[in-house]
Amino acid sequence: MSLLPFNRIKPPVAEPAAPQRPCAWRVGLCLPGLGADPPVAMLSAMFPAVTFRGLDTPWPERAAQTFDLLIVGLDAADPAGIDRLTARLSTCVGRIEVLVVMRDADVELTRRLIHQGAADVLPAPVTDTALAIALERIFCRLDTGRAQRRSGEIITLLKAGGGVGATSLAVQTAVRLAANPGSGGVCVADLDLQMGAAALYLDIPDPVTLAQVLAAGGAVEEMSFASALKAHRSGVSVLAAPNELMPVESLNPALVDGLTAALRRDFEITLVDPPTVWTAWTNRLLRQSQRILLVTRLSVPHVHLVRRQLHMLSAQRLDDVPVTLICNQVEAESASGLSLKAAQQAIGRPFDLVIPEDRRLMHQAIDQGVSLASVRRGSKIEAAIGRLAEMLAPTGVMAAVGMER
């Protein structure tokens, strides 16, 4: 039965049409869930650079390959329909935007859909004006993402379980990258909402936290992180994790889009340290990344977790994002008896980088909030992290850093 959610109200005459865009977005309106006579003509007139197309299906095949945005209807009293939509949202995060028009909307279900990856949720019946405003916000976010694609890089650390030393690796690599006088700015963004400690590892007093960013309100992509974030003596800027534990659901894909766009605008390289869990927003973060660092340790459980993470990346169709596989904290003789060769055979691919264990040196650097070289120069772990910095730096940038060794 048709939901008939559209309330035909003519937009105010004084409202200007949306500006022309150089590249048209493709929008599909799934008519079976939206009811009779959706305002396709009105939307086409307001957004002349956007292609709107009515669809005789609740969800088209190859949606992400055909459209940039889908507008779908949902009845909050239909549990099966809710399950179908949430499953579709979880598989298309980062590949297509979805605007949901929901009859009998409630706050709990609206929040659930947003956290699953919906770009917006509007209660039915929705006016032409409300729909146009929501679309303008989504198009602006899409435009921002497109504009930022050729700016700085987001490099995300994906952990094969806990205790792999990813945070210490992130901050020491960032310090090494920032040592180049010609770098365009290096940032560490600690998005581990509950256990993040990057600011502590660099001994930054009263850092700007993610909680403060979210509490400030406004569009995250418009914030100036280059001027707002405190910097370590090395020049590394840090966006710190919240001081208090926050629910993982405090972030969502839309906020991640804005955050990554702003960080790419303000810094040449941003190393992002997320939690170990997979959510809609961590999925979006990985999809927005130019490189993924998969960090593990040399142990049987961690080898199995690496295989699980690689499988998940494939299942989420993230194969196109380059993955650098790092075996961290490798002792001269593995206490577990597991060799690097055996681990690589079990994983099915070689390690791109092996970083030796030097717990005492790393702990001294963390406790003092300084680089490894400040504690002791010429260590094997410092050399290995230098090689990682060379792998991550833009072409030609690390020549100067290499000469500083």
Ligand SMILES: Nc1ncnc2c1ncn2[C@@H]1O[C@H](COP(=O)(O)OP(=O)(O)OP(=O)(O)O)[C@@H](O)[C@H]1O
Contents of the next structure:
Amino acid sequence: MSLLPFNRIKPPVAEPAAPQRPCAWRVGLCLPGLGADPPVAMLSAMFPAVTFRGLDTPWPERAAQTFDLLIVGLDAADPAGIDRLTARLSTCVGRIEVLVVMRDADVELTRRLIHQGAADVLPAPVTDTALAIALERIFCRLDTGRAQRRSGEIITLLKAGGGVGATSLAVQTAVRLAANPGSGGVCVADLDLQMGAAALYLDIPDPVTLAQVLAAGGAVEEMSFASALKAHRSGVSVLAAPNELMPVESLNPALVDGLTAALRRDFEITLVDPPTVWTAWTNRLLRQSQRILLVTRLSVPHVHLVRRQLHMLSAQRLDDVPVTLICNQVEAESASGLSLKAAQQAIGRPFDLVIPEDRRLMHQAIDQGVSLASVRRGSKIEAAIGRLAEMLAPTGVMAAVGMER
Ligand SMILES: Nc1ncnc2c1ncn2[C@@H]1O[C@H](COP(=O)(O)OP(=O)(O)OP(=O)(O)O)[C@@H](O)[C@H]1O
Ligand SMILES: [Mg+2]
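If the structure you just shared is the form predicted alone, then what does the corresponding form predicted together with the ligand look like?
After this comes the whole thing, all chains and molecules, with the earlier chain placed first.
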């Protein structure tokens, strides 16, 4: 019986297909500033995958964010118009491209507008060729940006001792992230080769395990995890720890490189839960991570262990990987008498997030393999994990669901 659930990614075919614009960009032409006859038909014929819409307004105030690119007119002799455009550009930076067609253009104003974020400034009257070349350049830039965003993030959990709640936070945060409408795929990869329990925490029957991945042989980076992994009902894909104990040395840095490359290709966010030990491959995993979540509890021994982990990150020259410091299971009345303030002082940096203790709710969610909200809505711990998901979600996703970061 084959235990290999993976389809290999096919090698590139010899005859490459004709290049295609990957995204259907939406372009708004603000007609009042653009003269009598903007070439909408010509542009639609030239860029068939792009949607061009003529708008009867100099600027589509509320609808602006429904466009990827706005083409607007400007009269260089109209100071009030220049001020309005400057203010609008500042609200668009990084979200909407703006191509300005300017009457009586001068070099100084052109440079100023570009500096303020305009994608390009063309002097009016603009020829069809000049417009097409400028648009092609902007679309290429948008295409590249979208392609780069498709390279997902590896977020690795690091513990200040066993039982701090790392696996619980990984699965609950993943479920929360997967609920975002714009989510491009969320995965939990349990690399805790001996004690991993992420698939149990999500109650995934018969999950694909790391042991199966390793037994499959061949290049891990060629495996299609997006199609092979089983998903929780929330949509979170899970790469489970082996069913039987495996030696920690079953993984190595090269395998970690392949695995992280494949997971970044297949998922927008992968939360990785490694074993507590430091080895060459866990070191490589941290190096390959875009973020580390360092989870601790509020006690004197845990504060010491956080310091030890932060020192280790520094000693391993991993201190350029951003660390989000989380204090989990914080009781209303600290049993040890240690205050958050004292703990932060001892650690030398503030906690980025404090997650309250709610043993009963967390146990119920884990036992049923569901989200905290499915057990009980509106708890403090659910709100805190929501904040963690907001910190980790790619900017575009949070914008899509209208959440503040
Ligand atoms: N905020 C919380 N409030 C109450 N209980 C929690 C909280 N977070 C986690 N727990 C509980 O703590 C226990 C340990 O959690 P978990 O297994 O996630 O920790 P871990 O750090 O992954 O441990 P290990 O070192 O074994 O991998 C579980 O029983 C879980 O229900
Ligand atoms: Mg764990």
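In this text the structure is predicted, and so the values were computed from the model without any measurement. Each form is matched to the other, and the largest set of C-alpha atoms that superpose within 1.5 Å is called the rigid core. Numbering follows the first chain given and starts at 1.
With the core held fixed, the Cα of residue 117 is displaced between the two forms by 2 Å or more.
When two forms of a protein are overlaid on their rigid core, residues whose CA moves 2 Å or more are considered shifted, and residue 106 is one of them between the two forms. After superposing the rigid core, the Cα of residue 74 is displaced by 2 Å or more between the two forms. For residue 43, the CA shift between the two forms after superposing the rigid core equals 49.8 Å.
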